[in-house]
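Presented below, as structure tokens, is a lone chain in the form predicted alone.
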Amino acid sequence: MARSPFSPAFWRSPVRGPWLTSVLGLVLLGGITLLFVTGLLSYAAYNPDLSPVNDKTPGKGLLGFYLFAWPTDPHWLYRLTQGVHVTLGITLIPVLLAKLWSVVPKLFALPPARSVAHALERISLLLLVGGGLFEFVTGVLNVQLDYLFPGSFYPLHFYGAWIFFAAFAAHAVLKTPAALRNLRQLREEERDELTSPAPDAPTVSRRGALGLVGGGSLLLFATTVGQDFDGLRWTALFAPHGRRDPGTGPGGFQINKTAAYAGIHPAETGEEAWRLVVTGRTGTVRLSRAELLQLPLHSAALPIACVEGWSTSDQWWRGVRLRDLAALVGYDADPPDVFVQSLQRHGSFRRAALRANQVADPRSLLALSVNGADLTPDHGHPARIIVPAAPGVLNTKWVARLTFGDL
């Protein structure tokens, strides 16, 4: 019996073969392409080319060619794209691992390079395997753990995604035609270089193995997707941030950062101490919460959606329109971009920028209450931003200052 992984006889599973590898590869072709596209959309939603405070991947250069002004319609857009991104990523884990297992003998094939073309293929394979594992591991850890990569997750995941997808695209171009031929022509008993020359006795068929992989993916899907639906959150075992018990009452919906985590002191958010500072073309206005409540108030039904994949259902927010606050400092028509600063002391996105189209949307509010009650400290009391279709971190809590105009 061969004891070295460099010997083809070392790999004795009778399940390996072109049919199983082709099926798994084609599933990943569609799944990873959708995963990559929704990941790029997630990054675009931060409007990173608007202001340095929004850009968590400085120096991206040509990799930012696709960036565009993130829209506010439909209001659930980011909830959909990021929910699909995270749920699909977790669902594909069994498929990715099975695919890597099915081709692992190729990583040990000798000689290492039979030609220049073969050497390039082996290098792309290493980038594909390494990049895939890196992207999936960092993504899962970000979903599972609180702030494991403070300030570094975005560039790690962004650049890693481009490296991985470049290798994946090259591999797909080379292998997809063969995979399609395999599905049309091959029988389970046919052999190729992945088939063991000395297989063990079978304990499961290739179709049975595929069923196990599919069952694992369905299980992960069922224990993740509930993070986006109120009645199913208890099922989201693999999405703990969306599963946390938010309590009851008007503020009984998910949060990311608590007031305690953000370093918010009750004394600085009280009626006597807190003032909203609004700056723009005609100068600066300072408003107490009582004065804000005297301005025209409007309501909007909007969700909160987080980069970790969880989201809330629509909540009823009430407050002052951002475009009305812009009008107080000289922007009666065509309100500009706004720079938002928070009282928050700890964590990322203490400051954020919103585009003019987000400011102008009538549903974009400086919210003072939600679901008929004043904001709680953890939901951003005394005032927070709420904008349709924006990532949760751009819906800044504990707002202290709004600066309209050139950022």
Given for the second form:
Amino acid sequence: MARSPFSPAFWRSPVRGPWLTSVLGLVLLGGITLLFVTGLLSYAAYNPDLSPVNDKTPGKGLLGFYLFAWPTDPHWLYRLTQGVHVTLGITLIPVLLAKLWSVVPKLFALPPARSVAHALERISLLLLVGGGLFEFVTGVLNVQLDYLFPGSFYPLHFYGAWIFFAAFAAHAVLKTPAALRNLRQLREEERDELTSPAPDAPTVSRRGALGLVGGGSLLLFATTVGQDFDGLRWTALFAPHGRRDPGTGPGGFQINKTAAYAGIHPAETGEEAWRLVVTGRTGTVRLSRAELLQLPLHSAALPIACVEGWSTSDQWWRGVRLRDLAALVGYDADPPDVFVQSLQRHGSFRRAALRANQVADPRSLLALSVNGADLTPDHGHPARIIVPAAPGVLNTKWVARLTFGDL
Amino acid sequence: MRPRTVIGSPLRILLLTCTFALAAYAGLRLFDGDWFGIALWIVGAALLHDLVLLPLYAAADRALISVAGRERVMYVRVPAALSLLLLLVWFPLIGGQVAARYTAATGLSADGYLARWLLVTAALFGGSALLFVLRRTRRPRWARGTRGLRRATKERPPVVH
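Can you switch from the form predicted alone and show the form predicted together with the partner chain instead?
Next comes the full complex, and the chain you just saw is listed first.
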């Protein structure tokens, strides 16, 4: 029996081989491509090119080449793209682990390099494996609020994704033709350097092993996806926003950050203390909550959708249209961008910018109530922003100041 | 040896050069902060997986085969793998290490995760045991202990001589 992993006979699993690796590789080709695209969309959804306060990676340079004005239609757009990003990422973990297991003999293949090209390819595999694991680990930790990683999540996950994708794209170009050939021939007995030269007696067929991987993915999916639907939330046994809502009644739905966590003091939000300061072309207007309630009120059914991948079903918000507030300060026909400031003293999105197309949408509100009751402190009382299709953190809570005008 | 085999495919070199150029462009921005910590995480993730996690679970699987036997190993391997997978993904919540921040931020209780993981683990092993018993009792006595081996042999790839 070979004792050294550098000897091909050391690897004895009869399940390893080109068929299994090709199936797993093609699943990851589709899955990781979708993860990368939805990840880039999530970055665009923040409108990072609108204002520095929306951009956690201001040094992005050419990596922001594709940015565009994030639309407000369909109103569930971010809920879909980010729900897919996080749920799919979690679902793919068993496939990633199985793929790495299936090719591990290659890590020890000798000679270390057969040519310059081969040497470069092996170095790129460090970026592929290290970068891929880095992306999955930072993502999984971030959705559980476990900020162990060395820095802020946004730059780590964004730049890390580009490093991973650089290696992933080359790997896909080099390996996909062979993977497709392996599957088209549909010969499970095909052999290559992954096939053990001295296999143990099998304990499971290749299809059985693939079934275990698929079962793991199914288990993770089934216990996660419910955190994106109020009616299915009870099925999400392990997802961070699964099982149940934090409260009952009209304001009982999911919360990203509570008022206490954000450092909001009840003394600042009382009827006497709180004033909304609206600034624009014609000057500044100060409004109490009672005065806001005298303005024309409108309704919109919109979800909360978080970058962490959870969301609520549509909630019934009621408040003043942002474009009506813009009209109060001199923007009657041409709603501009708006700079929103919260009472929050800390937190990376206590200030946020919304683009003109978001301000102009009739469903974009400064909400005062939800589901027929006043906002609760945890949902942003006295007033919060709600904009269709925008990421949750741009729906600023405990709004103190709105500054309309080009940013 | 001709130089061509030493250098390898020029197209492959060109493609990988593009990879390294893009990775360097992003890397300069990534390593702008705690560069040592970040490099440690990326390289460490690959090494930890390939040289620690994978050998550990492969050794555990071997030990399992020697204890349970080839025929019965799947009845333990499947529930164990699924249970450990859940633990691997959700260990911050199951282990309770983020409980204080999680509850303060979301208003949700962090208490149920460990209990739910234990219950799901129990259900997986219980279901597997039930399946094992059902399959055993439905088979005639003379065939017990041979079917699993026969089927595995049938699906085993033919040996190429």
